[in-house]
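Only one chain is given next, in structure tokens, and it is the form predicted on its own.
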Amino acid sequence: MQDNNKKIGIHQLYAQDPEAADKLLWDREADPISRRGFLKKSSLLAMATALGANIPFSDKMPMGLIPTALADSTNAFNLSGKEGLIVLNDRPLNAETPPHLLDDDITPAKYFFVRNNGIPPVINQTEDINQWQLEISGESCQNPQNFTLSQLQKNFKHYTYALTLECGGNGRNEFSPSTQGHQWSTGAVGCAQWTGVRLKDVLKACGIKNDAVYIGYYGADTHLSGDPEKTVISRGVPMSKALENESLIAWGFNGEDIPHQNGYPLRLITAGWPASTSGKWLRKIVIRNKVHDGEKMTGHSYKIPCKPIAPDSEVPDHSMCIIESMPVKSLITFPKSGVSHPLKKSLVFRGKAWAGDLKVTKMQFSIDFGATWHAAKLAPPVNRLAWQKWQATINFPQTGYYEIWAQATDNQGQSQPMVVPGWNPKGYLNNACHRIAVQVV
């Protein structure tokens, strides 16, 4: 029996069909060749008032958009070495942070997101972690061997790059029709200063032999079921990221232990890729003669379609791609969502963008809802594939609500899109327009 007085939240109402939802909340009906919403006078009084404000660029708004000042989530929660983190689910432990938390240059621990597959293992404080055990093997690996973390600390150079991880989902929660999987809106990513030996200076001592193409990683953390024989995940990357430079077996994070939900005490740093490459609780490594074909590297695990798609269409594996090089985005990271400004004074803005294995050269933002652009200052990376700072002023020009909007530019020529880029059945890789909302008074 239906129960007519059900309830459901706005996100769920514009997840199920976001045209629909602009006509039942707002009454508001699409151009048929712009694809920007007309508001009728009663449905912008509605709008505005549920916003606390007029909208001066109302008619430049596309359909189907949730107004940013009302999709906002600041529910956090208590996780030991972290603060202001949202939670999205316990078991496995997976937490975001709120845009504004990512202001720093370098991310601090307490700000770095969780992005786990399973339970992470445990640490016995009595342990002596220089022992730690790191196995180099495969069947293109020469010579297998067995490292200590104090023979890997004492036997190859250090190195410290500023390194970009994201996840492959992070912004999920926006494809429609939804996908299954967390609900990552755009707090899955984070910057740090890693600290350790390159994966390429191990590897050669190793021995890579002519036929390998992969390596793939194992980690000390349990799968959820408890079976100590199931592999929680255990992806890789081909010979050719392995042997980048910036490609790190890593023990520090910003001068210190890696924080022990980010894989203390040593982790893959694959940056510029899904951060699932970048494996944590790090036990081995095996150079492999073809694709690795570990836990998530099958079926529909971090690939996307190797085609355009139509929206909740099947793929055959066979047509699904491995993500590599992540898509060009970016974040406002100051002021705050929802800030309210005086008008005649300028609002100084900021935050970070980011290309995977690319470059940033372009910053730009709108307060139209995109109908026009403005540029940026962009500042270069500190090394290579770590994120980049801009900062833009604005002088609003009359009193209501505005919508700050950021698109970034890569060196091909790559640019953020407006909305929700093409649909995939596992909801990776969103890199629409981060968006912030200002009440101008």
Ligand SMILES: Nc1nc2c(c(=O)[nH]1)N[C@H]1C(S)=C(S)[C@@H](COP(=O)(O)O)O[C@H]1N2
The other form holds:
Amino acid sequence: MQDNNKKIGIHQLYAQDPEAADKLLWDREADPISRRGFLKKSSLLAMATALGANIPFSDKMPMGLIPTALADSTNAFNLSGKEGLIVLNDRPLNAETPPHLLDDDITPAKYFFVRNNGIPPVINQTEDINQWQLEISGESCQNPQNFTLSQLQKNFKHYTYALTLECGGNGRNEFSPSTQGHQWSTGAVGCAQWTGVRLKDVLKACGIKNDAVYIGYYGADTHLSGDPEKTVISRGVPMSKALENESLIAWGFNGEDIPHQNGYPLRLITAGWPASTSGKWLRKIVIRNKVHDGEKMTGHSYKIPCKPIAPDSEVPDHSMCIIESMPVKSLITFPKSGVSHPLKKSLVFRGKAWAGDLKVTKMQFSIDFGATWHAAKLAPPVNRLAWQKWQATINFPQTGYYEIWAQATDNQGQSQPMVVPGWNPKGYLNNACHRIAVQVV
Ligand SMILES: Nc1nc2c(c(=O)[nH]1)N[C@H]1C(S)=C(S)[C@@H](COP(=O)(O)O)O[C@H]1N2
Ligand SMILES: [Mo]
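Given the form predicted on its own above, what does the protein look like in the form predicted in complex with the ligand?
Zooming out: every chain and molecule, the one shown earlier first.
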């Protein structure tokens, strides 16, 4: 169950230090004389984006005031271009999708989660986006080159795949003791149709040296501190993952442009691995002769203890291993948890399942708290690394409170645990079974 006390929500943040909260969330500072909040253009933009509307009287807004539209942190609000997402408030724009909004086979833009580590680039409407530059370089690149978006589109073959992205920290809010970072519940996941060119085609065109072991990305977003020298995030994958057919440099999302918050106009997609390896607002890819050591590749970021540890223990850096393929997981996307259902009718319920680089081969459910399990109907993925649909029907024996639990198993025989799996210092990879409540009346 979720422990609300460990959520660093907007209230806590403002309670601790309202001015610091303003600064952190919106890069907003008080005017020293009037004590009114001075909203720089960029702060105003951040706040207006979060509120989904501009703020006519922004100059009258006192410092340290939580916009009331954001004040109930469990309430969905309107993030421009996004609908019904739950915003986690401790950094600019991180929003997750409630499970019942992930019921589409292909996640629409408005329901696709947002995880920003910094400030997204402001892309001018007047800018010719076809001239967006991507650099391919690095010590293991034979012929470093720059491509414009239109050159990429012209020079290489296009591919479209349904690809699942899941944040490595999805499910973090269930870890106990709690771990730092966004307290994601179940919704930092989505599966969209991504269109682009194969990363391997572009890398090969630039020449991959024999000593290449890793790639790394750089994006156009800027650091929260405002320091232009600081990189927000620069992660990557080993060559074997980079050279897979489904690893894309993508500009298309469900047949349209990628939404701004999800990396417009260009992003890397390396599905099945922590979504932090899929760089947004893509500017540069480096081919490295060693494990990429960019921002958030080192220290404890996106790493778990190589061997299981006791909760709350300290782990030295050299005993931490980089997360690769994500573990098997599933969601119940229909009905919404808490529904009331008539006893006389059978209930058809359904969801999605995925397993990182692997495939889901078995889907089971229980309505008696795990005492007995029954098979659900599981569809194959539409292509490799796409999530899979599943569905089942149940007749309840009598009225009352039920929980439906769902459990997926991958093609290597690994199943989702019933309880939160191995504690790790940063709270990654919680793939515990999803459950919903049903009131049978
Ligand atoms: N340039 C850039 N790329 C990024 C990030 C970011 O902050 N900046 N966040 C990463 C993380 S941690 C995740 S989980 C995914 C989220 O992708 P989404 O916002 O499109 O859902 O993008 C990844 N790529
Ligand atoms: Mo992430």
